[in-house]
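For reference, the chain that follows is the form predicted on its own, supplied as structure tokens.
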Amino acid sequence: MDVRAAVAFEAKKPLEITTVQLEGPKAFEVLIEVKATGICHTDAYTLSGLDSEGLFPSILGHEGAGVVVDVGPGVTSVKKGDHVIPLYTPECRQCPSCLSRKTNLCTAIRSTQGQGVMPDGTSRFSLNGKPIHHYMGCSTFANYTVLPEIAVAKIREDAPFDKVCYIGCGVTTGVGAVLNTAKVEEGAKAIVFGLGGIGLNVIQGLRLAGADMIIGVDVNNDKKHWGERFGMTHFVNPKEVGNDLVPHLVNMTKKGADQIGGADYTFDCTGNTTVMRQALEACHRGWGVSVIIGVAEAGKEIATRPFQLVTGRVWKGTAFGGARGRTDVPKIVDWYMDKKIEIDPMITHTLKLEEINKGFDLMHHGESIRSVVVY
């Protein structure tokens, strides 16, 4: 069948808009309608050609909703008519990481999503008779995608689409890091370092959390205001403090007996490794977690004293916020409906296909928290 699609032919080029070709799903496969996509960072990440997995021509996109249009032979899980969100993390739940219960980095399709196929090795998406790569399994600039079964999360059918989109990778990515990775307990003190789509969604995991002091560090001060509409309590702009940016930081946290000073839980929404270290040594002595959901350049490596370790500092790292997609992915949706956690004022701005390129260009200029494609 023909779609729209916005296809990546290269690095560092614009988005070009035209009609692909689309093969319908195998077994195990299904096909969506897709409704609505968020613009992320990640995906600018492969269009700037720093990303080592990236392959072109691709069509972009991980963060999507839609409608189940047809299945293959095998699905079980879904039907016609079903609202779903595509998982650009799966969940098989028979493979050795889902059994564990230790992780959600399901690794039942990981190889073939890496190169661009699905399971069976093989593309849906076609021009002129050549394959075009799937992106991170999902490939949500197009206004239909085929997906395995294991990467859609069913959704309940009230759920506005050019909201919920925003689950299927920033909300989930920012909440999950606070509630599954760090498992932040109530009246802990944080710090959040980038106070973007990502940055926003972890506050506002953070008051769900019951976290006293939530200190947002951000370059920007534009960033104030949106920081503390959804739980900051204090704003730090690091332009201001210079290279004392750590111990002003672990000064803010200092309270009552507590002489040492550091947060509890830091977070670097940055993917900048200079600012991972920052984070991690902002860190109370003894047993403060920093979380790592930013990510870096190829090739960038990240340091830090071993003191800083050894003294009882945590690194950790979290991919998808730590989410079982099919599992949570629903949980989070009920939670925006039932008004806990917010998404409409992120989405600052709706296009058309036609305009995605827009999008990525309010993103880098910082004039937008999440841009969605409405087809």
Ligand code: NAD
Contents of the next structure:
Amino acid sequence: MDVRAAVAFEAKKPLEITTVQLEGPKAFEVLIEVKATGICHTDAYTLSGLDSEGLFPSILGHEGAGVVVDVGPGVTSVKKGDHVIPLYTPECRQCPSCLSRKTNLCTAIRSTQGQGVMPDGTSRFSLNGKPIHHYMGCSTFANYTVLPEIAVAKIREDAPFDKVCYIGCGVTTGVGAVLNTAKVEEGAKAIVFGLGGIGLNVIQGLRLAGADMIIGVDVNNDKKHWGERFGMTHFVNPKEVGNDLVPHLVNMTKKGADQIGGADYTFDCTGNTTVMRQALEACHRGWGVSVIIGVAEAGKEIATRPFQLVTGRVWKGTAFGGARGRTDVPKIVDWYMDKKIEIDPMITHTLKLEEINKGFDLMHHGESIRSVVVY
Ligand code: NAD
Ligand code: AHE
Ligand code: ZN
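Alternative state: the form predicted together with the named molecule, after the form predicted on its own:
Up next: the whole complex, starting with the chain shown before.
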């Protein structure tokens, strides 16, 4: 079938809106009509050419919501008409990782996903007979896409696609990093580096967990009011603090008898490896936990003095907020529908597919929190 897609033909070039061909679902696959998709910084990262797994041509996009319109042989968990959110972290419930109960990083289809193909090793997308790669197993920058059945979460039908698509990455990543990965407790002191589409969701997760002090750090002063809107208690612009950022943050957290200072939890939501080090070192001696959410380009490495770890700080990472997609995503949709978490104000721009490159520009200029393309 013909579908409309924004195709990434080459790194660093704008996406091209064109008609491509999509084959129907094979065994254990589903065809989804994508109703809406968010634009995440990770899409921009891959388009920049710095992703070690970046493939071209491809159809990017991994933050969608839509409806099942066809199912391949053997599919049992969803049916035509079901509302779903595509999952770049699937949940097969059978692989050693899923069965371990220690991680959300299902390994059932990770290798083919990284090669830009479906689990049988082929792509469903093509243009003039030449294959186009899938992206993160999702390719939501097309109005129809094919996914393995283990990579869709069935959600309630009254949830608006143009809002809950954000649960397909940003919301779940930010809120999940707090609740699943860091397991933040009431009264905690936390620092969030980078107040974009992910960082603001970390902040609302911290508010949900009952954190007392939530310091937001961003180089863009416009993000101050955004952080405050979701529960941030203090704002720091590193450009205004100079080289003393870590001691400055540590001082802010000193309270009463505890004059050592440092946050109980810090979160990197920038993808900048210098910031990752600052986030670790701004943690409290003995117990502070720093969670890396940001994705850094191929070749970048993180560094710190081993002393920082010897003295009890812990470095952790999280993908998709530690969420098990088929199990947890429908619950997060419920949280949104029950007004336990907010999404609407973070969606600052709603665009047509033809305007998708504007969404990337808005992100790069720090003018959007989330842009959503509605088909
Ligand atoms: P974004 O562009 O919306 O936000 C990034 C924010 O960081 C901006 O507000 C920017 O001003 C700020 N920033 C940049 N450099 C900074 C610095 N040196 N110090 C402080 N603030 C700085 O991006 P996003 O969509 O929120 O994504 C954030 C990161 O998270 C990206 O690296 C993205 O690839 C990654 N990500 C990871 C996961 C995961 O599962 N681990 C999921 C989604 C996104
Ligand atoms: N191909 C990238 C991997 C980047 C990465 O870590 N991606 C996150 C999701 S970011 C969503 O916006 C993730 O899920 N990681 C776990 C995994 O298995 O990829 C690179 O840098 O090589
Ligand atoms: Zn993302």
